[in-house]
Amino acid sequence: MDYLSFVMLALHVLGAVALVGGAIMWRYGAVPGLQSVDEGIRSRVDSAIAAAWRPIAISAIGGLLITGIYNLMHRPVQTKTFHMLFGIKMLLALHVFAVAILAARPNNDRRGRQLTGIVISGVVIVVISAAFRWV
């Protein structure tokens, strides 16, 4: 493996960790932690978290797209099974990208549900990515 391929793969993994890991922390750390706080404060803090997370999510999405295209173009073997799993992974990734941007909007009443969707889709994407090792 050449150095550029290694760097692109590492950046791809870091982007996925930032996006999915951030959603996991927000959904299962911040959201429950804010339940004990007054509604007005909870809303302001939740919107502040969204504002802080939005540039990270957008940067991670951009990085994942760039590194993902590079990694796809430099993959040596592409079987029918690979293409099937890759298609499923891309549909789930588009879901994660869109919902991450929606979840980062201020005063969002559906944020908990959206973050749960990101977490579920993100975990499935990671499992599919692990399966690529054997395909």
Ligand code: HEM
Second form
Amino acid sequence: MDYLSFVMLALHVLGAVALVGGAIMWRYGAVPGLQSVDEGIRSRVDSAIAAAWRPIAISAIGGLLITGIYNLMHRPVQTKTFHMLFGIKMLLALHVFAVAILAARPNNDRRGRQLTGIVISGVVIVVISAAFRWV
Ligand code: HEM
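Right, and the form predicted in complex with this ligand of this protein, after the form predicted on its own?
And the full complex, kicking off with our chain again.
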């Protein structure tokens, strides 16, 4: 067994869980939950969540890039279908990375919309990545 490949894939999945799962929790847990408090408190707590999540999002992005490049270089089977799906995945991943950094800015009125975009692209990426095993 190639232990380094195993560790890299496990870290890759962990990064995906942190980034996409974090966005799902924020968009469908924290955002609606904060609707029940007053406007002033809501925007303060919302910015505090953003500040706390930012280093996690940046670490997950860095980890996904490093482990993803490693996974790509050590993948034995590289078919045309894999390259096509991988290209689509990279475009969506760039969207997720850029919007995750924007969404984690404080005092952000467009956060809900940005998080929805991350969730949609993130779910499509996970579905594409699950298909990698068969292409
Ligand atoms: C939001 C960003 C990303 C998410 C959510 C994500 C998610 C995933 C998931 C869930 C898998 C499947 C693991 C498995 O069970 O086999 C995977 C595999 C893979 N990912 Fe990513 N990924 C992301 C970004 C990247 C990036 C930036 C790269 C490359 C630079 C990359 C390269 C790969 C490769 C090559 C595999 C296939 C590994 C293999 O089958 O040998 N990913 N990814």
